[in-house]
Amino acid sequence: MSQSKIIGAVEIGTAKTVVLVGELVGDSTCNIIGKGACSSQGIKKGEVHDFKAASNCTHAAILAAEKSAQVTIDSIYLAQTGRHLKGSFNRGMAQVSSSHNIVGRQDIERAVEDAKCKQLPVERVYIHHIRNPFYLDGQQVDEPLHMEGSRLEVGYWSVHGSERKLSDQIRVINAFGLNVEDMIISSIAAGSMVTEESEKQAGVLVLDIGCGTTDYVVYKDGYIVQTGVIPVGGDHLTNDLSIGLRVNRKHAEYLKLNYGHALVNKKARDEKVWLIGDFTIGDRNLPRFAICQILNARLEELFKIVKKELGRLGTRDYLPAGVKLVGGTSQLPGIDLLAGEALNLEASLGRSPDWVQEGLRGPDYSTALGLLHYALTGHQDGDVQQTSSKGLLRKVARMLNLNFS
């Protein structure tokens, strides 16, 4: 009989911490058997700012997930976000050493090592090295081994982060007595669930618009070619409403969720909405037009930042499959239409595959589902190959005497 392993997929978000429990059976099956969630505390823009508060809410979500599944989790796959995450594209090269110009394994290893050898400042560590295509004498090849050529090149999109900020989240998990098996950046986890292989081949952008940050990943020719984190999210929309309408944040969040729209409808200039709706002291009506204006302005600013970061990668020619929107803020009505207009791309709301049970197909679970996907596949996502972050986990564990698998 196949041995099973119980995995917890944990996303510690700015607004909510989500945990899914998966039972890995053999090398090909992951059964989702439980879930838990808790409002986040002590987290800002995806980073730990109050260790005790962040630990309490994360541990509550894990307990709820274990109770739901009626099992004990063996180890954790942990999502990573935050403005401290950065990425760069590094290319490596090796001259084919064989006298017959036949590529050998050592040639491949030398090219790969050359691409990964860029040193980081002391306080920074690599999370992922994500391989892009090989080129042999300038021609793209999927597998160069035993092919004939003289110059072998390979590129890696390398993601690195603050050692301290990464270790903070590992310590949150360790404080519950669990091991961190591996870490995946949020955009890649979400992207693996809401895109099809044909879209990754053609070229597609995934935008994960959360509460504190917007994470993105760009796929082309089946490879991840760029990722990034923009420190703007749903919290900024709420804050803008609070300031612009002179209401507290609780009421601003209520207005955003119940009356917000990403587009401004000039025909609705005279429409009014009630701040509270019970006609008590302090209740008043507000123009819905103003609510939508404020949300529209902030979202247009966000999409301009995205477009600037993408540069030449953000065109219709490069991304014919368009942009997929996930994350809690993607539920704002009209946001897909605004994104398509602002980015000049076909835009749609991301949705997990049909095999995912209905209650988990929403944008809130895309990242956690992606973590389970990587737990099952071992970082093999079609033609996308990326190195594990185990080296980082060992380094942090030695430094802080933490546990890791």
Second form
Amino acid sequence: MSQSKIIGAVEIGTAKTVVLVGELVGDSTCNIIGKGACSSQGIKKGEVHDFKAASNCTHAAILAAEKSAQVTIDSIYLAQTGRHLKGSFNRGMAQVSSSHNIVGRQDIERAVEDAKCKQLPVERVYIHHIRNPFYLDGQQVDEPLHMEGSRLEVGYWSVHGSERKLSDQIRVINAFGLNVEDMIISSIAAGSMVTEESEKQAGVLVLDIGCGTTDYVVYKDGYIVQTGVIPVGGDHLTNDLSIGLRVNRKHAEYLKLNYGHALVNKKARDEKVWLIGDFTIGDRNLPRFAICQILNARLEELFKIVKKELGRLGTRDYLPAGVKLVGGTSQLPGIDLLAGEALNLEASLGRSPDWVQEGLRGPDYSTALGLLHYALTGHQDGDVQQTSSKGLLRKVARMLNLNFS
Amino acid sequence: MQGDNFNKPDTMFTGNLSGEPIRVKIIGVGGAGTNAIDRLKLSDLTEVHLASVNTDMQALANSLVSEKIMIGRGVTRGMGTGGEIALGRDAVEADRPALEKLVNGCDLVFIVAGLGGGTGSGAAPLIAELAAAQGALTIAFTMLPFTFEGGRRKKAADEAMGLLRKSCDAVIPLPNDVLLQTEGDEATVLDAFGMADDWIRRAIQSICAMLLKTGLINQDFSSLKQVFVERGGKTVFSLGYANGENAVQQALDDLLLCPLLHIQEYSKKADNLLVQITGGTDLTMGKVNQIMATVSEKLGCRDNIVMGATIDESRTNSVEIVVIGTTVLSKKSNYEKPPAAAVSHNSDEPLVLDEPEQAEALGKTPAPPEDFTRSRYEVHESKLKKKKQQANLFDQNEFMFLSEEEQRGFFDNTERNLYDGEDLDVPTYLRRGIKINLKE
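Coords for the form predicted in complex with the partner chain, given the form predicted alone:
What follows is the entire complex, opening with the chain shown before.
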């Protein structure tokens, strides 16, 4: 058993903090041996808003997970979201140096260095450098080493975030006495679970509509070409309802879950729903039409923003596999229809693959599962694209970790 | 004999009674302001003077108001500003003497302007400044542009709001986005603007009625000034009206459902509150008490409330409540505390605490790990405060009322969520002008 390592995958979400415990055996197997969840507090729009409350619920979730697995976690893989995460596409270029025009190892290194060299403003750190395909004299190649050409180009999708916001989350874990092994942005974690290799090759958009944020990732030719966070989620739906119908949040949430629909049904114009439904004082009936109107307006705007963010990548030709919706808000009835219409893509609800245990297949766990998947693939030395920048990533996490000795 | 006594101008009686009347002037600035003034029909308040100020000669010529001031003839040649704020400002500067004369000697000046255009945004702040400079209590009603009118107008309106807040005693914004909500599906543009006019009318009428009419509970000008002691803060403004058997309760419900209470331009809590209740002859002290208790509880103000109640014989069985509140910037911490704390709070002690001190005071109740937090990064006080209110929130959940925390809007103390110049935390339906019809 000396080879096995116990890792915890933690997603501090706006609605729920989810922890999965995985046992890494050797380099190829990860057994999920425990899980824990706790409803979140002190998190708004994916960012730590109240440190103490956030710590308490995260610690409760980790404890529950450790208890269910009856082990102690060695280190944590942490999912990251929040509007402070930004991404940019950087290109690097190198002229092939050898006289035979054969690409050598140092040419690749130079191109990669060139792409990663963009300096960030103070207080911002890179989280991921995700490599996109190499181009040799304009031709896309997967592995340029020993190929012939004169000009080698490479693109990187680099994700960076605010150092302070990132360390907020890391400190939550540190306060429990654990170190953060690595951070992965939520969209990539969720995306890796709900898409198949063929879809990634063809081109697919994964939209994780959570409680506080909407995270998206675009795959094309098997590479991650764009990621992003839009700080709008289920909380906004609830807040809109609460303001529009002038009810409190609790009731707004209830109305959203029970009577919400993403599409406005013109026929159901006169349908009324009860706010509480048990004839208590203060109970009143509300038009369902109004509920759907408010939800529809918000979601349609959200999809419009996504479409705008994607730009030329958001077309049907570029993304033949369409859009996959995951996250808590994707459970709203009719949301797939609206997404398909607003984004003009094939829309479907994302599902975790069949090998995942029944109880973990729900949208709650897809990000945490993705983290474990990432932890596993990160330990292999194979050429998995999203882990190609492993070394730097580690450094970031280590840099932000507080010292515990 | 007696008659003679009264007719003589220099007896002690008449000399005392007539005194100096309070001079109230309502000034409409710019196109929207002028239009609003034209439609303003104040019932039986002859003491109030109306005036229009505009750069557009044509619009001014059509105005029904007696006192019209054309500004910037040399700047715009009487053709309006075409949305140029700088032109609006220049026009005021050019005609400063005329405007000084306009506000000269007024005790109470209401400025009604539509912000976002040239004259409204450019001229209104300067007129407010002039009025305030000569000592008038200045209250501005500003109509804010629809979101779909674009970012430029919104930016102009925001800037003008900032300037107005500096010089006015109170600024009451009426966002057009919200106006649209209050009307039904079939409402025309005219109806929506009519609604704004109606709100302005009711607010002005209430304040004037309080001052000029003798009421059940009478208030004078000095006590009105008490409400507006400090400038620059956000305001609270809400109207409620109902008639029928259960008018008091319904008017209160209407007041608390007023969409203006639920948007971010307004504060949810006030430090100083002006409450004017107008009712028929059946308005009893008991009803007044019920209204005051609810209003002060919901708006979190206990210390400084100025209340007036007037009787209007024609309004039997109906109640109208108008609430205008101001917040004091330096005391912000005061009203964010839960009411329980506010009661026991000694208002004499200094209210502005140093941040670390306050954090300590509030952080004492939870367990010690707080120190760990503070040692590395200072935690914003709002985060600590929220924790304390949590306990309060759970108590409230037992009942079916809006709890304090919930009323304040969920995203209030998070960063603004800007995307393409729009704040995404504001409900989309409001920004897109989609009407939500709650009543059929």
